[in-house]
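Given as structure tokens, the chain that follows is alone and in the form predicted alone.
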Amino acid sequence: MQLAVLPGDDIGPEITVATLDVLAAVKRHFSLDIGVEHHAIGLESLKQSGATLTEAVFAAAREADGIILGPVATAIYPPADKGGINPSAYFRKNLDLYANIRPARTFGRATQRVSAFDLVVVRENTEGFYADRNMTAGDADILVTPDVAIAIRKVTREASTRIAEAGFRLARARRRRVTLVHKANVLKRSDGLFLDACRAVAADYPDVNVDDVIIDAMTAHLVRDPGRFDVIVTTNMFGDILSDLAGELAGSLGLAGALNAGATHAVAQATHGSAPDIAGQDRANPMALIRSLGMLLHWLGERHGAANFIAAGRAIEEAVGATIAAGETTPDLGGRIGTKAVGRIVAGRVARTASAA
């Protein structure tokens, strides 16, 4: 198999190096046949070729079996017609990465801010209020006059059905509970459609318990009692907000890994941004991208029936947990260890996990 590695901006290259140390360890100890191709994106690519994402790099990523994408500094990119393409959004749209899977779990009292929990936000990734994902031409964030702006939200039965199916499949492999998050009491047509589609899917999973919670109440429940939730299925913007909240409650967005997955492609991508304020200081937490790598390997293992890839993904998660338990962490988690060293430590623990298996 072949992975396309796109380091991104600011702390992106640093956490990518640490993640590749972990990849090297699982390749060696789990006999993974994986090649790696590096490609420039973001500000480096803009400087080299006039675009933050070139057609050649996109084509190479599309042909790869999986993609590792570092954080990108989209806030300072030029307009798209000047070469400032958002790589993350471009991949999600053009590879139809409809499921944004964002796990959040506590790793012991050293990091958690609330009671212990282990949940996954399954976020619809292709429509909603995001301006670049729901129009054939132009976008859906419209300035009608200098003083009037309108945002158009798109919700379809097809997209709602397939994200629900992703969530229910995942729940069946976990604690068999799905919570649907919506605002159908006010957005009666759009969130009403989402809720109706999800409930239709639920009928095919009688072994999975299902409930639904209104989004504003959900934020309170998530803070008060996050342990009651297993798999949360929701629309694009609600999922974006809830997953950041859950990640911070678990200890740090530096732990918040994610997978953007579709039927044929998947991208390992940390939830957090490019953190220019700490770039180049060896302080960035690489755990989120490392955990995202583990998710990607698990996805590849399921897709290709490769048990060693699934085992490698689990070993990465175990190694991350053991590293946090030992206090061998970056400053955001109260530790004093640098980015590079954390990558090496997790890689070492992966090796010990493989030896003990």
The other form holds:
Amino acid sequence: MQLAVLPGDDIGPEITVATLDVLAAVKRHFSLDIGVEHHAIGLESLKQSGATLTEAVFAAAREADGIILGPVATAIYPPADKGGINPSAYFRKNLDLYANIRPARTFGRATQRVSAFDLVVVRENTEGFYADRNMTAGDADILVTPDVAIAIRKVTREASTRIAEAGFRLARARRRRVTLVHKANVLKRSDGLFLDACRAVAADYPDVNVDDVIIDAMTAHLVRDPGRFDVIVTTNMFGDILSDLAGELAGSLGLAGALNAGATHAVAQATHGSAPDIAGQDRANPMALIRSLGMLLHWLGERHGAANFIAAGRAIEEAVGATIAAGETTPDLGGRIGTKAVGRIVAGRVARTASAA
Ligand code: ATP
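What would you give as the form predicted in complex with adenosine-5'-triphosphate (ATP), now that the form predicted alone is on the page?
Every chain and every other molecule in the complex is listed next, the one we just looked at coming first.
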């Protein structure tokens, strides 16, 4: 199997190096047949080839079995007509990565800010308020006059149905509970449609418990009693915000791994951004991207019926947990270890998990 590795901007290259250390360890210890190819994206690619994502790199990544995408500094990219393509959005749209799976869980008292929890935000990834994803031409964040702006949000039954299906499938492999998060009391038609489509899917999963919560109340519930949630299914922007909140409540955004998955492609991508404030200092937490790699291996294992890939994904998650429990962490989690060293430590633990199995 071939993985395309795109390190990205700011802390991207540092956390990618640490993640590749872990990949090398699981390859060796779980006999994974994986080849790795590197491609420049972001500001490095802009310098080299005039665009933050070139057609050639996109084509190579599309051909790969899986993609590891580092964070990107889109806020400082030039406009699209000057080569500033948002790689993350481009992959989501052009590979139809409709499900953004963002787990968040506490790892004992070492990290958590609230009571213990273990949940997954399943975020619709192809429409909603994301202006670059919901129009055939042009974008949906419109300046009508210099003083009037309108943003258009798209919600379809098709996209709502498939994200709900992804959430209910996942719930069956977990604690069988789905919470639908929305604002249907105000956005009666758009969120009403989302809710309606999700409830229709729920009818096919009588073994899964379902409830729904309004987004504003949800933020309070998440802080007060996060342990009651298992799988949270929601629209694009609510999912983006809720998953950052859940990630930080679990200890640090630097822990928040994620997978962007469609029917045929998946991209391992941390929830956090490129963190320019700590770039180049060997203090970024690589665990979010490392855990995203674990999710990608799990996804590949399920897709190709390869038990060793699934075992490798689990071993990464266990090794991350044990490393946090040992206090061998970057400063965001109160530790004093650098990015590279955390990568090496997690890689070492993966090796031990494998030999114990
Ligand atoms: P974006 O809009 O792309 O999400 P942002 O600058 O708003 O970017 P982040 O880059 O995620 O948001 O950074 C938010 C805060 O979290 C920053 O203070 C950053 O240093 C911190 N942070 C993000 N990722 C990590 C990480 N891997 N390790 C440690 N701290 C991190």
